[in-house]
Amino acid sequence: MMRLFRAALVQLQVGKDRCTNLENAAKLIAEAKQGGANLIALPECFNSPYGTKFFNEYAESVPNGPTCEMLSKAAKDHSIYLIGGTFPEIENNKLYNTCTVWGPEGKLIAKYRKMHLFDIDIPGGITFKESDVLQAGNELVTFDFNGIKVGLGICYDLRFEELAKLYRLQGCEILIYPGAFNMTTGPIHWELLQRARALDNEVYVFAISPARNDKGYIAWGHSQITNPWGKVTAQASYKEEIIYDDIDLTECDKIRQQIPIFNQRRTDIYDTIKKL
C-alpha cells in the first residue's frame, strides 16, 4: 500500500471552446506529472462553461467522446491516476454531472454522478437550479488508489455530511470533490466545509475548482487540500494554477488513534446508514 504520494490539483481556466479546454487540460496534466504527481485531479465542468444552458450542448457519453478520449490518453501517457473533474454526461436522453476516474493504463476505473443537485435561491446573491436540466445520481462511488480507498463527490455534495460519513464507514481515507462554488457562498463556505468534512471523518479532502472568469458563472477558485486534522495544507489563489501536496496517509492512522471517534460513536442510539 502506498502511504506516501504527491497529489496535484489543476485549477483550470475554462472557456466556451471545448477543444481549447481539453488541450489546456492535457497540457497542465503533463505539467503536473512533471511536478512529480502520482494522482492528479481536475475541476468541475472543466470542458465547458458551467450553466444549465450549456449542459446539453457539451454533453458526451461515457466512456466515448473527446473528453473521455483525452482523459484516457493522458492517464496512460503519464502513468497516473487521473480524476477527470466533471463534465455533462448524456445517457438515454438524460443528462448528468459526472466525474470519471482513469487508471495508469488509461482504463475507466470509476464513474460518479452528482447526487445532490445545486438548487438554491439566495436573494441578492445567486439563484440556480440544476434540476431543471440534470438528473441526480444515486450511487456512492469509491476507487482503489494503490491500496488506498478514495470516495467521490461533486461540489454541492460537499454540504451533505452523511455522504462523507458513509464513505468513512466504507474505509475511505481520501474524499475528492471537484466543485465550483460561486462568489456568494465561496468566500465563507468553501474552505469551512472542506475542513469540517476532513475533521469530522478524519480523512484528507481534495476540492478542485475552475479558475475565476470575469463573466457568466464566476467560480470562487481556491482549490484546496485539507488533512485529517482539519488543517489546510495547500491552497490555490483564484487564477489558473497547479497546487501540489505530499500526502502522508499515516496522518490518518495517527489521528484516528489519538481521537478514536469512530470507535466511540453511540450506534446503539444513532447511526448513518445507506438505504440503496
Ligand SMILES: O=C(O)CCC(=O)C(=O)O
The other form holds:
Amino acid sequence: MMRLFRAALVQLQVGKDRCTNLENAAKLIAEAKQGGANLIALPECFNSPYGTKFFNEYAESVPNGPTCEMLSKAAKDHSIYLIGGTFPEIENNKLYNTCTVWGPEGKLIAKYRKMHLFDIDIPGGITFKESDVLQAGNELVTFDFNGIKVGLGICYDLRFEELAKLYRLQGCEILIYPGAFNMTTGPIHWELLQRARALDNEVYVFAISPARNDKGYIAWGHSQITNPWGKVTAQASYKEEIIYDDIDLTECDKIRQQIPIFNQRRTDIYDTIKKL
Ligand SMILES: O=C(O)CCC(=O)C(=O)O
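For the form predicted together with the named molecule instead of the form predicted alone, what are the coordinates?
Now the complete complex, all chains and molecules, led by this one.
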C-alpha cells in the first residue's frame, strides 16, 4: 500500500478554443509528470469557458469525445492517475458537470456528476444558475488509488459537509474537488471551506481551479492542498501554474489516532434527533 506520493494540481488557463485547451492541458500534464507527480488533477470546466451558455456547445459523451481521448492517452503515456477536472457531459440529451478519473493504463476508473448545482444570487456580486441547463448527479463516487480511497466532489459540493462526511464514513482519506470559485465568494470562502472539510473529516482535500481570466467568468484561482489537520500545505496564485505537494498519508493515521473524533461521535443521541 502506498502511503507516500507526490500530487500535482494543474491550474490551467482556459479559453474559448477547445482544441487549444486540450493541447495546453496535455502539455502541462506532461510537465507535472516531469515534476515527479503520480497523481495529477485538473480544474473544473477545463475544456470550455465556464458559463451556462457554453455547456451545450462543449458537451461530450463519456468516454467517446476528444476530451476523454486526451485524458485517457495522457494517463497512459505518463502512467499516472489523472483526475480529469470537469467538462460538460451529454447523455440522452441531458447535460451534467462531470469529473472523470483515469488510471495508469488509460482506463476510465470513475465518473462523478456534480451533485449540488451552483445556483446562487448575490446582488452586485455573483448570480449563477447551473440548474437552468444542467441535471444534478445522484451518486457518491470513490476510486482506489493504490490502496487509498479517494472521494470526488465538484466546486459547490464543497459547501455541503454531509457529502464529505459520507465519504469519510466510507473510508476516504482524500477528497478531490475540481472547482472554479469567483471573485465574490472566492476570497472569503474558498480556503475556509477546504480547511473545514479537511479538519471535520480528518482527510486531505485537494481543490483545483482554472487560472484567472480577464473576461467572462473570472475564476478565483488559488488551487489548494489542505492536510487532515486543516493546514494549507500548498496554494497557487491566480495565474496558470502547477503546484506540488508530497503527501504522507500517515498524517491521516496520526490525527485520527490522536484526536479520535470518529470514535467519539454520539450517534446514540444524533440518531434519536428528527432529521429535517
Ligand atoms: O460556491 C461558490 O461560491 C462557487 C461555486 C462554483 O463556482 C461552482 O459550483 O462552480
